[in-house]
Each structure stands twice: as structure tokens, then as C-alpha cells.
Amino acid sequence: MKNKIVLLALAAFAITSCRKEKENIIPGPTNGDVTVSVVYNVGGKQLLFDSIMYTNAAGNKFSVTKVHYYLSRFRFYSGGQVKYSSDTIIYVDAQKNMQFGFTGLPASTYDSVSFHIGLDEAQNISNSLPATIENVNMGWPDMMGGGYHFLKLEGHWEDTSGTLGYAMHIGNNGFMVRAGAKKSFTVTGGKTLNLKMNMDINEWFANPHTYNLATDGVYSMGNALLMKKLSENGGDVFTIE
């Protein structure tokens, strides 16, 4: 009988202990960040700054001085699903190595990623960013609409006159980018997974719109018809690796 009870409490302090030892378990993270840089090509090549070597769908030669612009509305998706959005405003120069992040991402895999070049109608609003010497050279003329440019590339090309200027400006409401890229990626709870997004300025002039120079024009902002072609171009500009 002694044995039996022996038995009967060892049996009732291993449960308790299991239970203990199940209780006292800290379950791992849930959630992880994700850092994004981004770099630029031109039909593959490095983006060069200020050299007249590149030459877009339409045959024209071309160089780049500036590319400035807004990235928000960020969507990661998982089986068609958004896992994870952020409403962040990301002003980029590509003159300047940029890197952003995103933090809290459910652990996942990802299959793709959307988001906006530009400003929607609630965020594309006159002074409505800080005050910054970026945000002032971004925004749009309130007798033009006002608001913010999306989108600012210029640079140089050959015309048989020789070289001259052009200033591909998107702005105003309905003009607005819907951009993205599907790419498979894996969120680990407690970690930083680093993406890269690369830019293909070429793609500014192609698909589904071959924009030409000599013909579309050197001046796009004011224009509905050209910053409409360069709007619809604008979805694919972006892949990610």
C-alpha cells in the first residue's frame, strides 16, 4: 500500500512539473522588420549620373540628372492577402544611398509587395508634409492643382540640333503611380531581413506606352496626356531582389 502511494505522488509531481516546466516556456517572436535599399539600372546598365549613354525604347540617347520622388502606401501580401501596410511618406533622391524599414511584419512568407509612386488624394495635400527643404522643392503650384510632385527626372538627350534638356514631372490627383513587384520572401520572427529594390529609369519610357522625346515632348508636368503615359509606364519600373 505504502508503494502504491509512493507511486501516486512521484506520478503527481512529474505532472506538476511538466506543467511547470510547459508554463515557464517563452514563446519565441512573432513578429520581424525588414530593411529595403534601393539602387537604379538603365535597360541593365549602372545608372551613371550626368553621361548621355543610355538610350530608351524610342531610340532616343539620354542621360539622367535628377530622380526625386515619394514612395507610400506600402502593401505586403501573403496568398493574395495583405499581411502587413504601412501609410509612411518615403522621399527618395537617387543620388543618395537610401535604405528604409519596416518594422513589426507578422512572421511569413511574402509573395508580393505594392505600393504607391506618389501621393494619393489624402496625403497629396499643400504644405500638409514637414516643412523640410526636400518637401518644398517637391511641391506642386497650387494654380495647378497643388499638392506635391510624384515624380521629378531629368537629365539631357541627342536631338539632331544637338543636346538639350527634358524634365519628366508627374504631379496631381489621378496621376498618381500604382507600383509593385512579386517576390517571394520569408519574415523571420526576432530578425531583419534586408530586401533590395531596383529601379529601371528605361522603363519610365516603355510598356505600356513607348514615350519619345522628339515627338511626346521634353515637358511632361501640366501636360494629362504625357504624365498620364508616364503614370501607366511607372508600374513596372521597380523589381525587387
The other form holds:
Amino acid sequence: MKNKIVLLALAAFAITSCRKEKENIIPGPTNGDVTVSVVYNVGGKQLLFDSIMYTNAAGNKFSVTKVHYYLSRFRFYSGGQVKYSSDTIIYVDAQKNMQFGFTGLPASTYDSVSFHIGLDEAQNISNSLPATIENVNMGWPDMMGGGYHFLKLEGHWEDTSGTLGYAMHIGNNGFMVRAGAKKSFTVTGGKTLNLKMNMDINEWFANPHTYNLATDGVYSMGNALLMKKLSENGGDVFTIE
Amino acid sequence: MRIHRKIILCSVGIVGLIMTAISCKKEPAPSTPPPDPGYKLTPYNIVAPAHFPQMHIPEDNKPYVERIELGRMLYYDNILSNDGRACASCHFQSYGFTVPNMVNDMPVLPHVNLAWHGKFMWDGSKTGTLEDVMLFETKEFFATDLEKMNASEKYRDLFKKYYGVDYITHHDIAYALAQFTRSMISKDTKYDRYMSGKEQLTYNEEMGMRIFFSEKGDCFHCHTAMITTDGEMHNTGLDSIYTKEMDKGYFNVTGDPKDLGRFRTPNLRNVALRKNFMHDGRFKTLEEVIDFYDHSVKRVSNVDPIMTKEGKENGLRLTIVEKQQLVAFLNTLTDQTYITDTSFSKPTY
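Return the structure block for the form predicted in complex with the partner chain; the form predicted on its own was the one displayed.
Next comes the full complex, and the chain you just saw is listed first.
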């Protein structure tokens, strides 16, 4: 009887230990999530709308009244290789709290992120985006090439004759902004990482081209030269924190 | 005895908790009751025009043929007010659901494609869904007498049948009015037919459209394609001094100086049928409106940046012909179908 009890105990132990062993080799979650918050500054100062309190590289004193744009084609890199990509198109209105996210990123350490400000040729087709009020209002007239505004950055500035408006609008194929930022971060399986994208509005007016509202012009829509300048300046408007 | 009291106290407590839970659940919004048992409503499929934004329809007020009809009946019935007015008193179908005269020194904004609005009134003072704004109309604007409404056998029966209510409330009236006004959609202008490839524009209309949708006129940033309004508030440089209270616009709602002189972008469908333009009707013809945008925009500090852009600091500088072409295009926004569609007209029964 005693022997039987010992045998049963041993068998139970063996089963339990086997189970434990199995549990030990079950891998943890291999994917994690990322949420992104977008914040704004102008040359290091917090963005306050409708206030002529900023100065760009050309010395123009200006305010910001509107920042609407699209983000698309996100790519997350590790060691120069794309480890995660998303083709979601994200509309952003800077006056509304903006947060978006990506799910299922491989657990890994990443070193940089690239994305587009605007839409590429395949996406930039009139009425191709879901007909939300925001997308409809971002429409770029067919007779000017069709598709959508990639960016609407508007405000007022002071010239010698008083206060004037400016409207930095980018659209049309060829003027999409290829942007990105270096940032080392680790996505842990089963967890959500919070990233912050910080747009410096002043960077639209500098690097590589100093954009002077007084001499370059205050309205870019339909002006290929100005849209090109802005598009090239837009590459580094974002940093990631 | 003590035990008995404890049981009673416990019971009261539990009942209280249940009551609290139930009342908390019910509090957020009064839901629309189902129709009278045994009455089957006919679902109505609202067809939005091509390339319009998605329409938001509240879950608790899905469209039904019968409820839309009830809303139409109310729209034309002066039972809504205590002074003989109905909605239709200031919204004539033949003028695109506005009137040629001013009301309280303001042009009446037309009832057209309201389902896509989030802000209502010239100064954007009413926001929300059509149900919200119709509740304002019946409860505050008309101050509908519920006793009078409930004394009407016709409405009592219809509301009982379609909404399953024994006593008609302002909420019920608002929901029925919202059903009808949501169905009031303009989608058959010449411009619509041109955009869907069914009809050609004349040379002048085409040239006018090019002015409208290009940097030349730059109307499109506020009067978006197809829907013809971005639904936003803008200061277009009408005034540099706000002499009348009404001229302050959105400022009267927010109290924020940057909102001085800002008004909601009006819908341009059937604009050629209107007799008064801008929030105070200061212009009487489309030509006068175009002349204003052409060379009279005031450079106030919060004027929309689009209005004072480079090359246009001194106005659009359109030629006489270009102005005529712009008017020709605006005339293509008249929707004869909308202004004659009998399903929007005064019921004959």
C-alpha cells in the first residue's frame, strides 16, 4: 500500500514537473504596440495658435492659425532594415489632440522611423480617401491636378505695411514630403510603447532653404517652386521623443 | 423585530442601489421609443450625393418613411408655434428653403443638406446633430405648446403609431423634424450632373468654375467641392469695425477676440435664388458679393489668411467678363429638382 502511495506521489510529481517544464518553454508575446502623440513647437517655443509671437529663420514675425496634414507610409527600422511597415493614412489637425497607434510591431530595438507628410501617387487621387468631412475639406481641385492637400499651414505675419496672411499649402504629386527621424526605442512583446512626435513649425521655413515670406511669397498653392522648397524643408520638421 | 427591521433596511438599500443603477443608466439621453407594437415602420434609405462626406445618423433616429412624413407634416404646421408660424413660414421651397425677405435683420439660412452640418446659424451658436438643433427650434425658438400638440388627435395618433408614445414631448417633435430635414438633400444641380459626366457646362460656366476652383477666385477653400461649404467659421474681411452686435459673429458665442467677424460658410446650393447675402443681407445680388471679394476685403487682424494672400492684397482683380463667368457658374448650383420635389412640399392631406 505504502509503495503504491509513493508511486502515485512520484507520478503526480513527474506530471507536475513536466507541466512546469512546458510552461517554461512557452515563448512570451513576440509583438508589441506603439502609440504616437503629436505635439508642436515653433523654434523651441510652445505653439499657441493665433498669436504673432514667433520668428522664423528669415526674421519674419508670424502666427499660426491652422496646421492640417496627412501622415502616411510609416516604416520602422532596425539596423537599416524595415522591421515594421504601415500604409495607414492619418489625417492630423494640430488644434485637436492627436494620438494614433500601430499594433503588432515585432519586439525589438528600433533606431529610426520614416514616413511621408502627404500622399504618394497611388494614394493622391481625388475622392479616393473615405469621404469624411476632413478629407473632403483637404481636397485639391481637379483643375489644379486633383488629389488632396498634403499640408495646410496658415497664419498671419507682419510685413512693413501691416499684418498679412500666409498659406503654405502643399499638394500635387512630386511634392510629398519624405520625413523621418532617428530615435532608439525598444518595443517589448505584449506591451505598448508611447512615442512623441514633435513638429517644429519653424523647420518648414528653414533647412535646407531659408523661406522668407517677404521675398519668396506667402501663398504656395499651385506654385511648384514654393511647394518644392517647402517639401524639401519638411524632411526634418519632426523629431521623435 | 430587530431582524425584521434589518431585512427591511437591507431591502431598501438594495432597492435603492438598483434604482440608482437604473436611473444612472437612463440619465444620459432619452432614447426614442419603438413604434406602437403591431405597427411596422418602413425603413428609408437616404442616398447621399457622390463625393459628399459620410452622413452621421444617430442610432436612435434611423430614418423611416412614416417618421419622415410626420416630420414633414410638422415642418409645415403652425401648431409648432404660438404665433401662427411654422418652419415653412421662413423656408419657402421655391427659394431653396429660404425666403426673399430678411427676418430679424438677417437673411434666413436655407434648409439644404443640413444633415452634414455640425454648426448651425450664421454665428455657429448651435452645434450638434439635427436632433439637437431641432430640439432648440421646438423647445426654445417656437416654444411649442405641448398641451396644444397633445390635444391634436391627429398628432397624438401619429406619434403613438410611429413613436409609441402616449404623450408627445419636445424631444419627440425634434426627432420627427430631424427625420424630415435630414432627408432634404440637394444633389441634382447642373454642377452635379457635370461632375457625374451627364451634362456639359457652357463655355462661360466652365470658365467660371475654373475661377471658382483655382487660385484666380480661390472660392474653393471655404466652399468645398460638391458640398459647397467646409462647415467652418471664417472672417472674410467684411468689416473692420463691428458696429452691430450681429457683426461680431462667432465672438458672440465664444467671447474670444480671434472669433470677431467669423461666420459659418454658407452652402452655395441654390445661391442664385437668394435675394440677400452675408449675415446681414448687405449685398442684394451675386454681382455685389463678387465685387466685395474682388476689391473690398478689409485687412483686419483675424481675417482668414487665404483672403490676403500674395497678389491678392488688393483684391482678386477680376475682369468684368470673369465676374460674369463666375456668376454663370454659381447659377449652375441651382437645383430645380430640389425646389420642385413634392416629397419636400407641403403635404396635401
